[in-house]
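Only one chain is included here, represented as structure tokens and corresponding to the form predicted on its own.
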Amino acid sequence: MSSPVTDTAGAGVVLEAIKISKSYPGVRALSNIDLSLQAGRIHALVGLNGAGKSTLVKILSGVERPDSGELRVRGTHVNFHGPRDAVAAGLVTIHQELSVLPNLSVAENVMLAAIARSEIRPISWTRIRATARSVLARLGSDLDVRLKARDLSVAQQQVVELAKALQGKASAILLDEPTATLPQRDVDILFTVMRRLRSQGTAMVYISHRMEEIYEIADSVSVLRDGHLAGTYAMADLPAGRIVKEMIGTTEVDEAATQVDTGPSQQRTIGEPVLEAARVGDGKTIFDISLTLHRGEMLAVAGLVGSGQGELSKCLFGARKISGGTLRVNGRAIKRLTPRRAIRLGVGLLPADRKYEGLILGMSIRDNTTLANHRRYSRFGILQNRDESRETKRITSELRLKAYSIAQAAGTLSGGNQQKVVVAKWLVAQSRILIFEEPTRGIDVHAKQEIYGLIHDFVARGGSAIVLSSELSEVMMCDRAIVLAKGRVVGELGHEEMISDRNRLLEMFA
């Protein structure tokens, strides 16, 4: 079995962070993180959702500074102001979505900022185009640098985006879920390169959810699990399926566990099915996928990030086109569902990212409250502020929601309290159907156990709720659970074997 590794400083350490914490209102995101990057060495970093790979990846970038804690670079303390101060000190983030100008040239992306030190004098575009072919080069890389970059691949861009990071002679680089909208033959690609920056001395940090490009690419992981460092790990001899059970913690499996066992799901009754999805694909992401959800159930759909649990979210919201496949709500085909005609039969979705779908920040809590409904609100195409208020006020104080106000900014809330809004639209809206998308994603511990309570509570009088989660805490305190990977279908298990075969549910997310 692996053990530990613990990198110290010295000869070939490129950054170190060591003890960073970082809070955000009503939430811890890291705490004491320690994270020792080496030259020619590509150290991965994972963790659930929430677990602040993001928070720590935007640190080390210059685009947050943390509340305590010290940056090294090779030795020397670093305080980084942005991320201009990141890039001076060698360190260049490669995010998701890449910062390709689509309109210029491959050698005009890679020489950019050489091309921006030459405004004053005459530039030679033959001197441009030859320096771009060499860094080009280096990474075995025959691009014709001519090339316009918005005709390139997506993985023919992140090798201009990854020669303009050695052009400006970027000893460490960052790569933020490079491989998640790729084709396996791109992912082959980018592999290939990041091995030749490898032996090149170039140190990275790989951030991805696929944990077998983890042990095909990574020389040693760090886990994340709630703001907390689980462990880091050197690769060699890493049993298949550790990764996943650092990530997803024994404790929290032990508390979910007991949690269920007493909680209201035993008491519940499970009527009719409400939600009837036959063999459903959107023909990219999800295919075949059958479930059948019953009034006054939690059904789970687990598995870990990029499993496909989002697409279906949005399929059976009606969000995203199902290419293939039946659905049925209440027993009624339905033959093409939108997000207005799911609200009207009873659904309703909260998704992972509550700040940019499930609410508008900018807009109060009350507006927010009755987006969903506003039919009920109005007469004569008029809202009617004081209904609206009304029963803006009755719902948040059922949920408890804390604000000073409800006409206080929804952006201005915590994450638990925002997940409350998102509740109470749905509520509002009169929905029995409530599609939870990692319903507990950027919340501390106390605002879970409030969000949980809510689940059971709707369910509990009637609703029917479908929990897609990659936390094995809320799959095991569901009903039932089917558990997805690579957008199928892998195994489905009822709650008595959940608690007391955990291992199998463990199997079935690695």
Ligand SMILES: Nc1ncnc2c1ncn2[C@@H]1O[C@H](COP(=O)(O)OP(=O)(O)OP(=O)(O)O)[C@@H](O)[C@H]1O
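Residue numbers count along the first chain shown, from 1. Here the rigid core means the biggest group of C-alpha atoms that line up within 1.5 Å when the two forms are laid on top of each other. Here the structure is a predicted model, which means the values were calculated and not measured. What changes on going to the form predicted together with this ligand:
In the core-superposed comparison between the two forms, Thr232 has its Cα shifted by less than 2 Å. Relative to the superposed rigid core, the position of the CA of Ala319 differs between the two forms by 2 Å or more. Core-superposed comparison between the two forms: the CA of Leu434 exceeds or equals a 2 Å shift.
If the one shown is the form predicted on its own, what is the structure of the form predicted together with this ligand?
For this one, just the chain is written down, with no partner chains and no other molecules.
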């Protein structure tokens, strides 16, 4: 049986949060949260979208100030007035949006704080590079320190951030959903680095919606539910499935809702081709791609981050110029496809990068939801606000969007809830063909099922979907999968083949 870890305010406690509360207008994001981080321990923070995880991290990192409660670093009371204070106290945060400076070299990024404090003076590039190299070596990385940060992969950038933290003698590192955008291979790299840091005595907070990661890396876990602390447990004595139950709340435990559905698609009638690409390329990242999507079909485009998925979906939607090949929608060849035309033809795109491509952050949930289909909500050229609101309320409650009002600005929603608004937008746009880029990135286990269910429903009603994904389970729920690597199609598998020949799929993936 699991037992709550009691506050062992021993020598190992690096950071303590005591009865932290924080409200935003209309929502109590955190109430009376206690958290204690021990040196050399990885503490996971889990909870559904909007539970308050990021808010807690923001408070610990000095970005936001708590309404009440206390923070203690190694037993002494601290008051953070900004992120600088937190860094000075040895708390480094790796936000989901990385903060490496793209125009600086790896060495400069790693040594930034030291350079700024003029610790190395006169500035000696040899010394800076050497120190940066040794810090990276402590993380087991042999990255070329002269590379510009913008040329690095997301995973490499994360390593740079961790090195920066280490160089700044961080005693605690807070990681907010670092793996949401990482391919599996890079998750392993990150975990190796984290384990190394742990053995060197660094305390860490780790946030993720992937339970298997929590079980793999964390020593203890705090579950947040609706801004309250549902419990803190040592991982060792937690039975599988318990965390998810705690996250959802014991009253509505629903076994089915906690498992990713990979079952074969029901017997659907697959109809005529609705979207065809023949030898499509953009001349830079994708080449010679041919695919056919039929009515009532769910087609997966499997590929790791960087395999050209994003570019392919933008081409299919007309948001990126194609340099060769032809596109057909509903059998008709389309010469110059633009997003606007694509939408008219019933195609919708749900981009993975919701902040920059999916949402108008300053706009309300409602205005974002109806943005792609103003025609439907206007009569005689006047927007029918009430129709918009009704439809938005319906779809957002179906998606279990957590917000206090549909007039709330999209930018104030938690990460996962922002993603739900993007999904809502395309579901109400009455598209016939939907292209999902990483549809459940950053989405909690509970809502994941809702979104899968919605895709299934959409297809069952005669819609067609392309799911571009790097998650195996997501690929396997589709009728057919095309595997993409380095911008080219390297294989195609039917549903049965995916099930029976899982290894082959995995191979192609890597």
